[in-house]
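Presented below, as structure tokens, is a lone chain in the form predicted on its own.
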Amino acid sequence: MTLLLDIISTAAILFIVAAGLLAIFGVLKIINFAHGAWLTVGAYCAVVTTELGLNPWFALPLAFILGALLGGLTERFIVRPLYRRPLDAILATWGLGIVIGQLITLWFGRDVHFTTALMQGTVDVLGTSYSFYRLFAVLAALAIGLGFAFLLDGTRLGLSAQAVIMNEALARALGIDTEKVRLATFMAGAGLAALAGVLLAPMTSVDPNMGVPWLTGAFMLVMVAGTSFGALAVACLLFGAAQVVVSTFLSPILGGITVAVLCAITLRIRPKWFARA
């Protein structure tokens, strides 16, 4: 039961980090490389408040605010007027990227820090004591997935998002504003970000490239998910299922790179399997 446990909450985690940069990739048709650099943003608005002695629930809706106010400075000055060049585009969010890392350790330090997790202690599933943490990290994931899908489905922005995703210039030609969308979306996929380093922070020690990481594993389950919330959860829970049972019964090491392989392995052989999920 807890390597069950384990998968499920491990997918969950992947999916969380995921998902903004996935959001960014439907619409704007660009990978979003400092995204690693806003997870890193939202971790230390964690520390931040545990060093203040603040409420550590602060730190999400801090965390989310900053993301996408920073994530609009970001399109509006950066990506927009590369949107016609997206190999520049991606080139300069990692140079954004490296820049905001240098600027959490020239204000923080190199120092690694620790936060308080925003529930304490363990639960009983089936006679199996657990985390009441990482269980906390499933409904997170749930509620983010869930929330996507009516943004999409039940809102004026997302069926816009979904019109421009489909075709751009048919949409600007029905009247929508793809620059609102496009800023929108970037705006809530950099707050996610961010979100998501707020949620890491308890399982993992925080510092300036904790970001970098992760960025590696979302990025490579976004190419294999395409522009699919469905196909992105789905590959989470397989891929995160192999680097548990990896990291369980091989080694931590190794299972810290089996979602990259395997990611790269599917690309190569089935690059469009997960998107038809």
Contents of the next structure:
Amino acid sequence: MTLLLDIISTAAILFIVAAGLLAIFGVLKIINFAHGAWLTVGAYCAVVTTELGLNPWFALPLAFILGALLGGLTERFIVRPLYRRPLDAILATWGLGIVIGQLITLWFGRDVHFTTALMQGTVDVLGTSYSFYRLFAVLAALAIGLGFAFLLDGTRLGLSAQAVIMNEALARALGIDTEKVRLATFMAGAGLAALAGVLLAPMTSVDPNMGVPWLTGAFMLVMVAGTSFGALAVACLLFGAAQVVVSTFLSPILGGITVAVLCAITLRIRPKWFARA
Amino acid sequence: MRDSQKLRLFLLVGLAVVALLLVVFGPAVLGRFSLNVLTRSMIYAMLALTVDLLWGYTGILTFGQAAFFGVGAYATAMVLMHIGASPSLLLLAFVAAIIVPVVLGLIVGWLSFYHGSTPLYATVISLVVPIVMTQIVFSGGVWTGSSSGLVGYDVLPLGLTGFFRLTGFCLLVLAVLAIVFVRSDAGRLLVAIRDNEARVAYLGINPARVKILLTATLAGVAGLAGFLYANASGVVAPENTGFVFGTEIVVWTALGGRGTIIGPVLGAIGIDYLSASLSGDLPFLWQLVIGGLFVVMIIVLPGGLASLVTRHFPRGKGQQSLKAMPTTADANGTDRREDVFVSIENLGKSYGSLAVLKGINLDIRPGELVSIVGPNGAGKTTMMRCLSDGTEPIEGTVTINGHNIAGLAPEGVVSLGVGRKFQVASIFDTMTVAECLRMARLRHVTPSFTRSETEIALPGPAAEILQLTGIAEIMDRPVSLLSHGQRQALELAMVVALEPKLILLDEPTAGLTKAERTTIGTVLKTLTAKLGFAAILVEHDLDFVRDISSRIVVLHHGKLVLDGTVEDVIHSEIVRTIYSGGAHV
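Return one more block: the form predicted together with the partner chain, after the form predicted on its own shown previously.
Every component of the complex follows; first up is the chain already shown.
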């Protein structure tokens, strides 16, 4: 039972982290390597609210707004000139990640920080007591997934975004302001990354380089999932399950690379498997 | 031209001599700290060189060189630590430090490159490899020293100055080899792959194989750097093999100047040396500056610092001269004209539920010029694709020269004697005319790895196309400066230079002037009627088709509705209805 709950909550956490990256990749066709840095920014928002003694929930909106603002600036000044050079965009956003990481280090130092949990205690699930917070993460993942589904299908912006995903040239010809769609998507993606950082903070320790391992994992998942949130959810569940199983029964160190290795193999053998899901 | 080339050569030799003097006499003037750091920096510069060859020249963005470096370093340290450090074991360590990364490189290359793989996928793999390697090191227990690494093994008895000179010498040799290679005819193939991988495949060269070989070779070089590092520093740590280190190498390469050899070398040495000197005083600020500089550089100066210098030295190419090889009249053999060269049986092709081609049957013999006509969307270009790429899923069979092409990648189909000219001229945009033509000859002429030839011998018909269109006069011109018509003619010449037996042409005259059309028409007629080539032509211009074809095939809604002589088709009622827009046959 614990194993099952572990699998579900691990998948949920992977989904939360990867969602922002997927949104940006789907619309902009660009891999945002600053994703890890924004995650870190979000986690430090949680640190700041803790240090100021504010209500820890306050970190959520703070992180989203800060992430979206930074994302907006990044889109305008770094990503926009590089739309035609996707590999260079990876590098430039990675460079930005270095800059943000060093700024955080200059401000907060290299030390590891801890934050107060948003909620504590355990809860009984069918006879197994389980961390309440990890279950909350599952709810958060569901909320994010459903939120995106609603945004894409229920709003004008989402419809435009879908049009851009499918055929950008045509969308532009039909009078959709694709630049605005890109900007909005990038801001949402960055905000989401920061939000993920806040949610992650109580589960791990917070340090200036905490984003890097999450970035690589999320990147692999997004590559496998393509541009669909449904596929991402499936991929997170499958590979998350594999990770938990390997960590539990073999070794936690091998568990850490399970997602990356499985994703690489999946891409080599059946690149389109998940995209169809 | 000649003078600028001499000047470049002179500058390069001068630079090499200066570098040699620095390596030999450096220890006399440099302090302990500088020697130590510079030895490390020069090892890193070797890595930057390998990243540059992969990324700057061939277009493969890789973070994986760190893994090969780490594997080489760990192989060395593990032999020396756990087995011993006698001279023969040092030799064993040296061999292992190169062989193991090469084998790993072959595996990584096989994973990364295959027909239809994307550049992003190769980058993904290059990201996974160092991550996996680091975790393996972490879980290696006593064998790898886990997170603390390996330290305290015996190394080559060279001392500080000895290691400085050894690494300096290795770097210098490597840089000279790299410079000679990238300027050679074989080295230009890397740039061709970066510019236009599809065209490389359709010239009959397997780009995936070239990339795999390159990856394996450069993995070996990275392993050598790892061997030097493990000896010179006396310690190996998990960070040496990690993904973050892999990105650092890319940063040095980018700042120094990708696509040049000297840029990344100086970039790596300069940044690493400055990092070591400055990091004591302002560690995080320095990283911040490097990161910021990197972002700005990628956006506004993608060529790196070296492009500030190279833009004052335009690529001085020697005068290239064209030589026509003697044509053996009717090289393809008149006696075999009755043999069917291409046989298409019941060919069908669908995209999802949309059937683009249905039940096509067609035989083509040497010496025939078959034109495929039909309105837009009739499936003409799709048919060309099915004939030239056996990996396209189709129904029915396509047999070329007696071989079923199912499953053959474009380069395999080319080796059966098929040349394909695309609708939009597909050539190598950063090369000169002569370089493009040389790439087209690589299948027949083994290129030199050390020299760039000044004469280029082409089969007679290819040379004739160049002469008729005046391109023969401008062999040294970059193709980016060619007109639309010249680009089309150049691609046709490249395809003919492959010495194919069948040429596929997709609207070769679109956008050409009347005069250019006539020239191309004449050339095609000579190729087929006189020299025995077979040709399939997709064309909209019915007048042109009437003038040159020996046979016309009409496609409509994916079906073959008419197959006959020019006379048959021109006077056919069906064709008139189709083109006036009515018929649903």
